[in-house]
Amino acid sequence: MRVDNTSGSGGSAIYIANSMIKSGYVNTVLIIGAEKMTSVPSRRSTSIIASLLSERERKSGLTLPSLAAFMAKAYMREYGVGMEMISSVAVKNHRNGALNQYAHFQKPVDLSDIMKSKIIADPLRLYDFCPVSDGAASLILTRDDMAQSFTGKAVKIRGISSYSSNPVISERKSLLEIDCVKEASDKVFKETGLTRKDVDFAEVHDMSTILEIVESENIGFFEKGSGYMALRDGITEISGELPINPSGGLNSKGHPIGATGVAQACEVYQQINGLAGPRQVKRHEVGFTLNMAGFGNNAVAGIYEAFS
């Protein structure tokens, strides 16, 4: 079965496979996420990805990078935040990616380097965006009673939820409110009976640096306008109270579109089993993933825990 939900394809595949297993329709599913993006010029790949926008907005020249720029400006204006604070997401995630042997970029960057890099969509610069990546990831989902026959280090999907929003950006009430992220997150916490404080670490969809901050607020980890404070205070660092994107995130690990959601789950598997090496988080019993399609067209939120 091919699952095509743009940048949310991997998370959607996990959601569908989990539903098939829970329904009793199948016992075991192999999920493979893969994408080869470097075979076409960046301008062409940007155009292809922009095709998920509404026709009217696409014809006006909107792209996902330009939408991220509008979001960054809105956030800066609303909360009085400087661009240096937003770009600090890239500093953190490239530092994390330098510890990840599977990351596209495995080298730390300084804030000064970021602020001197080329402007892609004002005020966002080169390092504020994920790279154009090739990549693949895979995992096996199976029934609980069969898990131990595959591995002694199984991880359980405690809950997973999907939600779709209005794809027409101009009809949304605010660029800073991503309804699908909020609703998918609310649904999965209600489904599992857990709270945000039960989450030990998270992998979220940081196609751009501003998205990590805004998504963390829409998920409910932080109050509106305080996501950047959590970053500033070290809360989202690997050693912090709530590490976000210990893998390096899309910003450093890379964003091969069809593989991204699957790769997030793979990172959660490694973290929960204590296999993440130098990027291992301290508390790792409960992991959270947020895989987003388009620019808030759809989101899949998952909560994972050690299998017992």
The other form holds:
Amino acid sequence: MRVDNTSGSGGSAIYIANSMIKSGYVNTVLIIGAEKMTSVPSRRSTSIIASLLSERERKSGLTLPSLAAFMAKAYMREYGVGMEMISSVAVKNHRNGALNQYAHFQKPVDLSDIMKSKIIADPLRLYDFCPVSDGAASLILTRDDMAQSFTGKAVKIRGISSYSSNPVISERKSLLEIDCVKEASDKVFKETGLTRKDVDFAEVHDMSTILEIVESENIGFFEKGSGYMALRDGITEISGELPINPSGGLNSKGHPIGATGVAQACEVYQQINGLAGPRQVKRHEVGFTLNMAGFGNNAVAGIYEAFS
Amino acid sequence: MKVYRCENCSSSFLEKRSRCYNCRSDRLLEYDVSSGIVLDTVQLFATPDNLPETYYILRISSDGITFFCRSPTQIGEGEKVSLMEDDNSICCKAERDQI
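Could I see the form predicted in complex with its partner chain next, after the form predicted on its own?
Whole complex next, starting from this chain.
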């Protein structure tokens, strides 16, 4: 079957496959996420991606980068944070991506490179956004009692949840609260009985630098207005207490739209099995993923652990 | 431009709905807004191929509803704008620029 849910397609495919296996409808599912984006000019792809917005918001000329810019301005205004702090997400994620042989960009960047780059949606610049990427990722999902017949290194989906928000962005109460991210996260922690403190590392949907910070707060890893502090204090670095996007995230690894959610799960698989090489996180028993469609139209949150 | 308000809970909407997103009432009224106040602006330099290569997106507040519109020129926060909608666009113009 084809699962088409814009940027959230991969996470949704895993969510559906997991439901189909749990219900006993199927035994095993091969999930393939793929996207070819570079075959059209960037302005055409901007137009195609903007088509996921509601009809009248699209008529206003709104795009996803412009929404990220409004979010960044709101965050800076609310918490007194400068643009350099927000762009530090790109420094961290490009550093991580440089350690990932599967990343689109495998070269570190520093803050001065970022601050000199082209403005895309003021105040956000080129490096504040994920690149336009081609890419694919795949994984096999199967019943618990069949896992050992595929591999000795299986990873278990401890829980996976999905939630939808109002797709009309201007009707939301706040630019800094993405309901679906908060609700999908709350649901998956409730479902598994785990707490945020149990998570060893996370892959989140950093289509823009500001989104990594805001999502990390909406997920509940950090208090509102303190996501940037975690970044500043090194907590979200590979060597930190809660590494976020050790793969390089969408920002450096790339965001081939339909593949992203599957690629996040692949990164979690590698990290949990200790196969992530130079970007291996220290504690890697429990991994968290957050895959988001549109600008928070819906989200899928997953918690993974070693199969025992 | 047309917007919608729930008679029951007074929530306002940009998109037409059969039921209120907030209280599920089906008593939704259509009304017109013709002007608003700029809350925030963003200048865009990477735009869709059917639109100009750069323009401003404005976040507007008007009569209990917040929405976005497009302007070719910069309009400051707090300024009053006139709104125009046709089949393809929702645009605005600073009232100071009008004769």
